[in-house]
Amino acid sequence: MKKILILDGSTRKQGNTSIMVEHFINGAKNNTDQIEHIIAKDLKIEYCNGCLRCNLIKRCSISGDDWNELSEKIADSDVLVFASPIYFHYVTSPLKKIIDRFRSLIHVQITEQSVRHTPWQKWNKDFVLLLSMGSSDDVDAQPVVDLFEYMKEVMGEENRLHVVKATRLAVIKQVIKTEDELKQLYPKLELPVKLAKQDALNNKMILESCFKLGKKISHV
């Protein structure tokens, strides 16, 4: 039975990201009950300060926060889900703090040409990105996707990355609004009402994609 750890960067309850996560979990429950959903902003996570001591002691030297316990859960999971709205082309700050602490999971060697990253332990995991954004163009999320493409390669060649991106979601619970509700909303957002019909269909497909991915990825 696969273990799934969800790191949720949403700062709002029942926002679009949370609804995507909920559908993913409902799909995953078809095959596993080993699912833990962690809200990033509720954790006590200190900032990585770039001290580089982890290169020597093979763990983070920062003490007194939740990273030690969280890092054990990360290592023990088969599936790592990172969920976040896109704020200024990136994940939210609570989730970014966690990602920065991944630095302690690898040895970093500065070379003449660049930097070489070597994980203390190679992984064989599924990485999942569930991303919602106000932009109509999912290119706004590309910096996040690029980072995770790199991360999954650094942590081992057997890792896999799965991405679901939802666009044009500017207000809370918009991803579940009906066509008529979107028609009422879009003038307030200065968007053409004609987009409402297709967007309602697209949003439904996005949530179905989250459900199907959860179901597929949790299958042994």
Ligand SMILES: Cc1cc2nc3c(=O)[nH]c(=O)nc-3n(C[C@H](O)[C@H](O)[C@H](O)COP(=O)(O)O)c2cc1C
Given for the second form:
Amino acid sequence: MKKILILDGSTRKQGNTSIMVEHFINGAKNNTDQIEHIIAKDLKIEYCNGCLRCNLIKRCSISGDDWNELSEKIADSDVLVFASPIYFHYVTSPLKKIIDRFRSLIHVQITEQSVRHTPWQKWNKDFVLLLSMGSSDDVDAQPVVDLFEYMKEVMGEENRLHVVKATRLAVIKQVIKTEDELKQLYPKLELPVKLAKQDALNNKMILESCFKLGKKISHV
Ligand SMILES: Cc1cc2nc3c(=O)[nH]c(=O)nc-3n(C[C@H](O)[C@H](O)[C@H](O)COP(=O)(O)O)c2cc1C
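Structure of the form predicted in complex with the named molecule (previous: the form predicted on its own):
So here's everything in the complex, that chain up top.
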């Protein structure tokens, strides 16, 4: 059975990101019950302090926070999900704090020509990104996709990346709003009401993509 760990960067409960995660989990439940959903802001995670001792001691030198326990769960997972609203073209800060601590999972060697990254443990995982954003264009999520393309490269060629990008989700629970609800909402957001029909359909497709990806990725 696949082990799925979800790192959820959302800063509010019941938001668009949580709803996307819920649908992903419902899909995954078809094949596994080994699913853990962690809300990043509920963890005690210190900032990476840049000491780089990890390069020598093969672990993070910071103690007294939740990183050690979390890093064991990360290592143990087959599927690692990063869910986040897009904040200023990036993940939210609770999630970024965790991502920076990934530095302690790899050895970095700077050579004359390049930088060589070698994870302390071999990784063969599916990375999943579930990203929600307010803009109409998913270009705002590109820096996050780029980051994870890089992460996949650093952690080894065997790793895979899957992305769901959800646009035009400016207010809470917008992803489950009906066409009529969107029609009422759009004047307040200064969006043309005529978009409501297509957006309601798009929302359904977003949640279906999350469900299907959860189901597919959890299949052994
Ligand atoms: C501080 C902040 C920054 C944001 N920056 C962006 C952005 O750069 N691009 C974008 O498309 N949406 C941006 N948004 C909108 C959120 O990404 C969007 O509403 C998302 O669906 C919220 O997810 P949630 O309901 O899970 O909290 C921002 C929202 C906040 C509060």
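Residues that one form lacks are left out of the comparison. Here the structure is a predicted model, which is why all the values come from computation and not from measurement. Each form is matched to the other, and the largest set of C-alpha atoms that superpose within 1.5 Å is called the rigid core. Residue numbers count along the first chain shown, from 1.
In sequence order, the one region between these two forms where at least three consecutive C-alphas each move 2 angstroms or more after rigid core superposition is 109-116.
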